[in-house]
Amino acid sequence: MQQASIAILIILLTVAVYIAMTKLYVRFSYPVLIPVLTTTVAIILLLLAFHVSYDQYMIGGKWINSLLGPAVVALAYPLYNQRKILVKYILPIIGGVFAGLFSGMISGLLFAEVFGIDRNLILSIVPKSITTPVAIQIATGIGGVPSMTVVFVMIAGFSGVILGPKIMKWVRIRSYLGKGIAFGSASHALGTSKAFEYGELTVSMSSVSMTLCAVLGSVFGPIVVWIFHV
């Protein structure tokens, strides 16, 4: 009974904080105020302030986490609605995904090499632009540290969501198709959540790009590592 009460309290707290941060974002609309980021920071601060451990939080947090699967499956709806556009632009989509995937992997490798980062960390950076569950598997397979990969995936996601709109404005990417491919291939699920602000077509392109990056990244991740002799 006590466990159930704690779970309900944590779920209500998390939802309340997210709603509050969403209203804050709607009111001010600064990129750094995206609800996913501000809610994460707020929850961490609350846990620290009240000395609540991660395991205690996950009594209720695990139920929120379990909704990730249905949320991903729900992306099939906008994909179905945009199926004709997907077929029409299949080559630009695949080309954009390949460009995003390889630039994400290679830029991480070059950055790590320039700063003399340890080999294990370099291998952990390679799948940073791929959705977390797949990135963990890739990192494990190529000899990286899965826990560090999760950190790099989060950094890639948040930086893409915060800086992405500005960068696309600077390079004059106005196409909703291009924006969706950029968000999905660079910032995975977080990018797809940001894509909702641009409409159904952008969401569809982002979810397709995210999925293709996960599939292709599993194949080409080890090959990129082998080519660069990491």
Given for the second form:
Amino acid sequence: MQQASIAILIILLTVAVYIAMTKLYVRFSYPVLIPVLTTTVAIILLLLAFHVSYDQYMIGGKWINSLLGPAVVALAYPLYNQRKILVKYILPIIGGVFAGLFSGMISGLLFAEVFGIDRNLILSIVPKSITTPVAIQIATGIGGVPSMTVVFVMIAGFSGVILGPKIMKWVRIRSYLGKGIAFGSASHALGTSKAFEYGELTVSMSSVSMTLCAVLGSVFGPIVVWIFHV
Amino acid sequence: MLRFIMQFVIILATLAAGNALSSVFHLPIPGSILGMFLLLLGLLTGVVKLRWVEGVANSHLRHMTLLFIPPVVGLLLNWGAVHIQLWKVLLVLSLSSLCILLGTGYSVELYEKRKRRRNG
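Now that the form predicted on its own has been shown, please provide the structure of the form predicted in complex with its partner chain.
Time for the whole complex; same chain goes first.
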């Protein structure tokens, strides 16, 4: 009984802080105020102030975690909405997504190996370019550390969004199709929000690519890891 | 509210079916991805109506950030035990993102050029 009330209290607290921080972000919208960062910091401060351990926090936290599965299932909805555009551009999308998926996973593995990064970290790096709920599933499946993967996914996303526009200008990738698919494959949801600067076609391309990368990544992630014997 | 719960039950049922498929056939694909396929299939065949899942799917995806809070809290609380060299990780992730941008961008650009040549 006590467990249940602790769980409910923690869930309510997390949701309340999240709502407050989202409002703050909408109001000021500085990049440093992204809700995931501010909410996390606020909750950590609360936990430290009230001497709550992480294990106690997770009594409620695990319920929030368990919503990741339904979130992945819900991805069917945007995919369904974009079925027409997916069918229309099926060849470049599939080709681009495969190119992005494999260049991402293999380059991640190789660079991690070159820079001498620990094995369990390498496994957490593999799904870094895939939208977070699916990346967590993949990381768990291949033996990575899910919480690390969450952070890597964010860093990878930001790096693609920051580097993307300049690089694509330099190497003269001009097609809106190419830009959209590249943003979606490299930077998932962050890339899709960046794609808004290039117009609607780029946004839909990015969003479709992001979902396809997630689907194909969950199939090929374990295979790539197995092939490279990491 | 009841509508919302019903919609969520549909999503959960699809997830359960996906998980069952994954474990019964020992598939390497996570149950949630299979569930996504099942839901997509349902929507495409018209077995599941869009308005049955629309509301809940939309709000679930919009507030996905909430779901990443517990793992990140855990990571930051245990930061002392994490032995990573941040600059290495930043470098690896940025270089790899660069590879994706170039690999994807070039292959699509190449495809479009060839298509234009064939049509022109």
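Numbering follows the first chain given and starts at 1. Remember, it's a predicted structure, so these values are computed and weren't measured experimentally. C-alpha atoms forming the largest set that superposes within 1.5 Å between two forms make up the rigid core.
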query: Between these two forms, rigid part of Ser66 equal to that of Pro92; finding: no
query: Domain reorientation between these two forms, expressed as the smaller rigid part's turn in degrees; finding: 33
query: Once the two forms are fitted on their core, CA shift of Val87 between these two forms in Å; finding: 2.9
